[in-house]
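Here's a solo chain for you in structure tokens, the form predicted on its own.
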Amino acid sequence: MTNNNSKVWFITGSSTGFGRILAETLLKQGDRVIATARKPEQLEDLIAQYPETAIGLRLDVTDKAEIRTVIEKAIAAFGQIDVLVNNAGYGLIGALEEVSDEQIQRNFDTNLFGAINVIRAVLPMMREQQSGHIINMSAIAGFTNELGFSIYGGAKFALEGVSEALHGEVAPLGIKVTIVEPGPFRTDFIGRSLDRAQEQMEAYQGTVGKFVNFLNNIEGKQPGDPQKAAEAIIQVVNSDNPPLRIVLGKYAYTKFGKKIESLTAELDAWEAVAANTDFE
């Protein structure tokens, strides 16, 4: 059964973590969900529970042709896409010098270019219907990065830059954009979803090594509740005036505030130099 106000959600990376919990929560409340994953068999139990309101499709967001095909299937199934959630992604931990060329390329292909290509495939439909909401799952590392997350955080920084411009480009078309910045939540991000540099260099043990130890020690004890995160995302989508950014969890909220304070202090300290570089 669907409710009269139900939306159609297209969620990438739906097999585990935020994507899975968000899909389950939406289906329980009567929305319709196109759940996608690289291994769609992991969605079979969910689809079996909600055969009328959920479909599960294979999607590797690094495959442009597959993206187009899956979007066409989604529209054929439910007639529209009201909310796109770019959730597919994974972390990469290691100093910039430690990670391999292949790891760098693959991480950007998934976390940045994958999201961009899904957005570009969905936008024609949203423009036509003059409505829609794009949710881009970033991370607090996409606003204030961590030592060892140079590539992962860099990809998320880039996604946030794309999202800021996109927000203004599509606002006159009735389309909304929100960046979600979670801190450490109790998902499988640190375990299954975290790629690691194959080589750990002694030179970085006092910097990157400390953050690696922090992640290892916090696994399974992350303060963030994924269910509450899903509910916050739904609240944002249902809002008449959704934010461009929403920061989830006290850890992320504190780091976000400290970054703003640091930026303001640095801006003020160098004002005399920076502001006097224009032609007279």
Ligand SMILES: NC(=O)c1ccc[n+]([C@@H]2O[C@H](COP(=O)([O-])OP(=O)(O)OC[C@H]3O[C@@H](n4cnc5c(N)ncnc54)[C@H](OP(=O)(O)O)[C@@H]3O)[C@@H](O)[C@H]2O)c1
Given for the second form:
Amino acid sequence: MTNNNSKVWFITGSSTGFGRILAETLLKQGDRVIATARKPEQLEDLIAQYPETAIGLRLDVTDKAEIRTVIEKAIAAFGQIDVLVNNAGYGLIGALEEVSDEQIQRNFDTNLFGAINVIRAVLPMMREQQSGHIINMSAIAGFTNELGFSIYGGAKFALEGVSEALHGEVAPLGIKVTIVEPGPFRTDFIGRSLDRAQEQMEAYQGTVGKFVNFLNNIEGKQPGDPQKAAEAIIQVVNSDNPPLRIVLGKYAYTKFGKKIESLTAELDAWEAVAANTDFE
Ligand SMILES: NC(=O)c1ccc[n+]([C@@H]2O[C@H](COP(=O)([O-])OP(=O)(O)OC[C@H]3O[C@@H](n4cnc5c(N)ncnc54)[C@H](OP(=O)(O)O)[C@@H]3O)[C@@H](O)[C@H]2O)c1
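If the one shown is the form predicted on its own, what is the structure of the form predicted together with the ligand?
Now the complete complex, all chains and molecules, led by this one.
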């Protein structure tokens, strides 16, 4: 059964964590969901529970050809996509010098280019229907980065930059864009999903090493509840005036505020220099 305001959601990375819980929550409340995952067999139980409103499709977001095919299949099945959730992603921990070329490339291919390519594949349809909402899962590290997250946070910063401009480009077309910035949430993010530098250099033990220890110690005890995150995302999509950015969790909220304070202080401290570089 679908509810009266039933929407069609397309979610990447629905095997575990935020993607999986969001799909479950939406299906429970009567929305239709195209859940995608690299291993679609992980979605079988969910699809069996909601055979009329759920579809499970294989999608690796680093495979551009597969993105096109999957979007076509999704539109053929439900006729529309109201909400796209670019959720697929994972962390890479290590100093910039410690991580490998291949690790850097794969992280950007997933967290940044994967999301960009899915957005570009969905936009023609959203433009035609003159409505839609694109949710981009960033991270608090995509607004204020951590030592050891140069690449992961860098990819999320880039995703936020893309999202900011996209937000303005598509607003007149009836399409909304929201960036989600969670702090630490209890998903598989730190456990099985986190990619780590192969070797730890002594030179970074006092900086990056501290953040590695923080992640290792917080695993399984992260303050963020992914069920509540899913409900917050649904609330954002249902709101008349959705925000461009939403932070999730007190950790992220505090860090976001501190970054704004430090940016303002630095801007003010260097105002005279900045203002003196224009032609007379
Ligand atoms: N949990 C946190 O603390 C936290 C904080 C900030 C931001 N985030 C962001 O939240 C998003 C979801 O992560 P999560 O916390 O729910 O962790 P998770 O439980 O590890 O889920 C990550 C999901 O992304 C999928 N994925 C990874 N690479 C993919 C690819 N190339 N193609 C398709 N799917 C891929 C994984 O699929 P497989 O099962 O095949 O690996 C999995 O479904 C990520 O973008 C992450 O950066 C998480």
